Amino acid sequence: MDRTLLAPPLPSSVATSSESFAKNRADMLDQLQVIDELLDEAEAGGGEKAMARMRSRGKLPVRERIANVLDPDTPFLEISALAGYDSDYTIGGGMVVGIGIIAGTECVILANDPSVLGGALTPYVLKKWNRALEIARDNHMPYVSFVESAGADLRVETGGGRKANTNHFAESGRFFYEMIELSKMDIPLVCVVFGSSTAGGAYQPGLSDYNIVVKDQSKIFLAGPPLVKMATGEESDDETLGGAKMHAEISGLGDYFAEDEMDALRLCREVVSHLNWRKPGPEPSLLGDDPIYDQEELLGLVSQDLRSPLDVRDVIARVVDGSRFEEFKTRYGPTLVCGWASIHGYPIGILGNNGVLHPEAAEKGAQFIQLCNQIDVPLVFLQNITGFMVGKDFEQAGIIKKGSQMLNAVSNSTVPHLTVIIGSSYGAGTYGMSGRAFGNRFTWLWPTAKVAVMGPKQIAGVMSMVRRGQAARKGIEFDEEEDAQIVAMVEEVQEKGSLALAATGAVSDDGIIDPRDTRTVLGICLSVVRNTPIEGADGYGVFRL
């Protein structure tokens, strides 16, 4: 029988019948509707005509390929589904990346979307490809790639001059190095070639441990017939130069020969099934019962005006098992809530913001992180943070020293970190709360999240003060009307740039999630991170005490 965390359920006094709750809920649902529409757009790939053209050639859309390789009734956790939002590229960028279960094994799955620019390697494809490799490496998971790509996006290669050409080419090359590193780490690489895999793309199957080729569809060569003709004068065709039959029977690059796409997906499942993959664990050890509060209520907790107060305990109570939470140092540094709980039976430590980080809160956070490393417990960070507290009194109280202690603890921590940004994520506060720059395993956003150096009003105000000081030093009259216009413009630009959609479009996180899915997403991630042993840090760098 599962053990139960001996902690009482959190009390919650959320007024679900209040006007503010109803408004928050309505605003959240409006945001989720926008996101759902964008996800539908991403799923459409290159559009109806491109999809129809694929089907006419006996090819499945990329998401159908993924759905058919996964175990029945298992989830697919997509990564950066809205990459490329508000850019010149198709939403999704031309690639689908995610985590799914194949033959009982959690795998990272990367799939080119040939309906978008023929599966060309756009800048967003490169970002998602890098993230897929990173997830496989950090969590020691099998890496499955569905390859069908026209190669480098030549518009990038030629449109930005020599620098753009060099950077794009160099980034692509780095991925091949990372694939070799995965194999060296005993992480299997399984490649299904559904179509063209040309030039540098030929090294995707070339560097994989297992290759599946599809009759009359797979085309793998360093140079296609036109380039071979130009370079050597040799006449050739796709099939004899690099077709599936040739690679399966002559070159030996193809390890498995599939009659069609569904047969290729069957073979992929067979390959994964023989990997003898074992998770070091540990398995869930605590009772994984549902929270006692309705997870639907998560929709009404956060206001679009992030200055409105939010008790992060109300979020915790609707995410963790049985709403049980053992809080640590309740009365000390109260703007940071720390404590132990479990999600789907997995023990965790939680750090959640209830305001700015004061010196005492930062000190408490550093101690709590060390304690969780001592007992090998993963950490979940719930971010709603405007930063570390500033001002004379706080400088004298040692905010730099205490804040640095927390940054040191986060940096040296070796248990997995999972971060959910539910509100603000500003300045150095995002580092103290284990932002992406500090090596966390996953970062997820609620639609209400805002990510920036500081709040839009603060940025605009600081810039206004700088302009005012410059005018005074030069002895010229300060134009108040012009400055007010600039302030308004800066606030608008900074506000738009800080929104969750802007952040996720730039692939600075793993995606926006429905607040009601927070428990499920964290549960999947907690299972994924157990593909590597959970071991806390043996020691820490010097703490300035």
Given for the second form:
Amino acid sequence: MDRTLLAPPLPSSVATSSESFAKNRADMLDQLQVIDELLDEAEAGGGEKAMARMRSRGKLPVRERIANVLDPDTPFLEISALAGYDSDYTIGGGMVVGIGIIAGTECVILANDPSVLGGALTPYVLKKWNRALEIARDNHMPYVSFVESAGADLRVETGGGRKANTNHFAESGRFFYEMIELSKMDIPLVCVVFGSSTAGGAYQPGLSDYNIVVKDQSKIFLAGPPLVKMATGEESDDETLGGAKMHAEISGLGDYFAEDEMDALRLCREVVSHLNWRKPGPEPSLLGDDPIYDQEELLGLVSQDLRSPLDVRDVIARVVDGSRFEEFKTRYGPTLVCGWASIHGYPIGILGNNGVLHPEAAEKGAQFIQLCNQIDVPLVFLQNITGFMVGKDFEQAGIIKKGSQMLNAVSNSTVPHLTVIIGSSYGAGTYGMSGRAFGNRFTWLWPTAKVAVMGPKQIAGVMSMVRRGQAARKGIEFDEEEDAQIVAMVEEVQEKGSLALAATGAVSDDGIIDPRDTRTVLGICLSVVRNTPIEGADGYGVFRL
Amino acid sequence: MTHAQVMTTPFDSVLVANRGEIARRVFATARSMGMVCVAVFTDADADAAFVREADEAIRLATGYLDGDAIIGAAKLSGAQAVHPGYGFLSENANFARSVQAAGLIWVGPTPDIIATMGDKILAKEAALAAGLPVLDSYDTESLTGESTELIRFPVLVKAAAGGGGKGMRVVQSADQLDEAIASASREADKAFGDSRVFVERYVPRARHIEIQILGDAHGNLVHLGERECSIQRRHQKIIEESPSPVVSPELRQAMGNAALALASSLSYSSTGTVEFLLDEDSLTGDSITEGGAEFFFLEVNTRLQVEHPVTEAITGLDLVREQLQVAAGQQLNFDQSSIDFLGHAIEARLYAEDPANGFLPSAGTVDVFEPAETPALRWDVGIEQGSEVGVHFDPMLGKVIAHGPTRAEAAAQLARGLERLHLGGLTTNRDFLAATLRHPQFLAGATTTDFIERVNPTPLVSPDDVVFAAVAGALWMQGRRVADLEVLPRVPSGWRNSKLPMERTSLLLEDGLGDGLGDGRDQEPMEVRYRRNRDGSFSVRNSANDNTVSNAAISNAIIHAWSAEWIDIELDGLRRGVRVSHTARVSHTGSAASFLYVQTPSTTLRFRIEPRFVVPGADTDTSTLQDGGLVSPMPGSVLEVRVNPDDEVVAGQVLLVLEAMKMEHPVPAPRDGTVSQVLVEVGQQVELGLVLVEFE
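Output the structure of the form predicted together with its partner chain; the preceding block shows the form predicted alone.
Every component of the complex follows; first up is the chain already shown.
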């Protein structure tokens, strides 16, 4: 593939020898070091003892299961690796979810980590499971599950602060409904039962298209021996109730009988290899050459406090093929940079923030999104947005109308959206730039990302003004000293809550990436989204003009 | 017939009644002379290079010894001349006569000369008559109990019609003589159809020196110096050189003159070789004062010799060209005085055989065969990548010839060329040859015929080289897979955004050393684990020194370049360009085996890539011996079966006798036991590793 976009490479405005670049880079590396250590924690799962106990029973740790099912030397893109950060749960939350290649086929893989609470369904497992289902459905990818779970986490929730009980059993089970939907959508579900899959969990193999059971390990039944004894008085044991041999030979729930775990992984690969998987999306149509600038330089572009300005073109120049970028409407609404490029040979449209969204910028964004939908080109959003511009002039210029136009275009766009939050992601700007809630296919964060309703300073400041107003109305003296303390505290709490790690710990994105991996991650996602046809929108909601 | 009456009979097509490297060798010259080249071949050779390269080829239904069929082939193709090569019918006077009777030109000496020289007793008489020194010999007919007391032992029992060491026995004392004569006689009968043997003085410390002669039908005769072919195993040459490190100009002249005297008495035409035994003890110490070097006539080979290229190298002549021109009746266009010897040439014969196992012939597929570009050597080979080497023919794969200004340089070049040869798929003597050429005793010129027993060169591969090769192989394989990726081809190898175990490749060192080291039967596979770093280098662990690979120290590997045949890799600071090949086979049991051939500084190592997954019940490890089964140690045919089912046998008892390369090989019981099944019968061809007998 030698064809490229005709646009020339972007110039670079990065002073790599500047003090600020060096500082940004050092700060970024510090943050990456923290993340790396957290990833080590995630890898350790339930810890050495639990891993050793698994090994002694001939079981492989969950990450070895995954490594062995993948085609050698192919990538694995883990989703929400740091789920559960800053919670009472083990980092990762007891389940590994990711996208990997099995027998040349991109698959969603989700695997219980039995070293963590026996693979119990922690809140993080539920959220990641939900996300795995969503990825499989949105991108139409085979769904491969490695099941070994103690079942529901029956421990009492001990949340802090005010208690709001909005979870009820009556609403549970949605996962099973969605699995059934996947199968109807011709998305094959392949399930390897490595251990317990009981009660509700038994429906995981029950609702999968292919089941692989492992000799002497799989245990699949609606009720175990104690419950059976309670219910009917029948004496039974694990093997006769739900062993691999029983299911392979008598019940027929097990389609493939594996001698051991490696054999199960072999069978899993064989099953995927017969799925006859074809991707309807177009293959790369352009040359996928590397950017002409060093991707290492992405480390020094963003300051940790997000205060020094960033030209998003410098990010684009280090991510896209040959650094080529054809900018659209350069001189109009310049706080939103729009244009065409390619990654790994896949054509894309890019929207990147170069400041707060003005009415013209929002209008331009809405137009650009429609252009990309017209020609079936996926969109990449590079978020560094503090929101839509406020103030009399902008309200009068229709910032709400223009902003809504952009939200309409984003919401009704049907080409795949990939979002990378490189800096701030505040308020409605998050929505306009296709944040998680606006139907993108993937959301990735740089370590410098901050996601919140508004900046910590603004929140603290607004709250201070409210207090001042209350004091004035009540006619009491305003305690400046106390206010300063509250402002500082609020700022700190808000700051902490807006950090990338807090967001990713809550599974509100797909994970934090090393900025140097931006091109690779987007390249993988652009390939993944091609498991569906790339088709632009035929119509939109009514634009408020 | 006087010489002047010889007519020139030019011809422009030649059939080579031979196969393999010598057929290609003759074709090369004949083609350069503008001739049409005709090959004959048997079914086993149907895909061989020499058949493809010929202008025409004719199938022989019954083999290369079927003279009538070969003459028929010449008629069919219109070939005007027949070149016999060496071996097969090259020294068969009756065949030469039949060729001539059919109106074809015979490329070689006259049938009468072939007949006379082919009979060692007659040849020895001719040599005596021409004044050549010969070894005392005794007619076996006249040997009785008493007369044996007159014999000076040790002696050598030789077949009258022999050659190539077949039917030869060294006898140290009188009481062994009868048995040696009997067995040599049997072997001679089998090999040559002539059971006559004779007994000759045996010189224990000797060199094999031969003089190349060349004559035409006009009476012109020259010698082309000597070749020393003392390095032999099983009485067959494996390294030959010219000049000999011990032959002085005076001795060369003396031996050359002796050879010419005999040739002249025979009116010899075409190429020939007069073989002498040079007594090592006559070269050293007091013997020189006693009259100098002592040499004895052995025999005359009335054909082109395997080792002719060393003479070609130092004389600049093309001996096949000379043969063809002489056969056409032309005169030699030079005389003795115009022959110069330039530099030193050494030839090594590459055999499919196992030096660590008594040089037993091996067989198999030549998975890889690629000489390095440097040093520039002459490769006369019959095989190519993919060739099958069977049990039907001599297991010589080819010859490598180095020519340098000095002996030391020629030896170094040749050793290097052998070491750099990318070769694998079957056991060969490559490493043994290289070790020989590098041995101080060889370099010192101490090359008597007992060299191999005396010196026993041992090839060695350093454990560090094995580790380097394993890492290079594993990372080359990684590059192979990444290059073949259809999904996400632009994503870096094994990219992760989180932590997963390293990639793993398990490699079982199988063979390639030719020294029995690492035959894979009692070894653990070596595990190489690696992970690509962000900068493109790889972090590598291996289990070579420590079986707990997860605790092994991390090495840093940098792939500077990768291609489908090669990897330029730096491992902890040491950078090498490494030739790598990968082959995959599916066995008859349906299991797939995948092999990596990795070049080290001294040889090619073969690693079996252990599959990540094992299909339960499938026999993937073909190298494992069947439990309780006795397997064939070599390819060959079953000569004798000495046990029946239910027989109780003791360790060491001969259970059956195999024949390979016309040698008998007893197969003993490895342990005490009861035979449950005999799986072969007399006359059956067996491959290496076939189960012959099963025990209870």
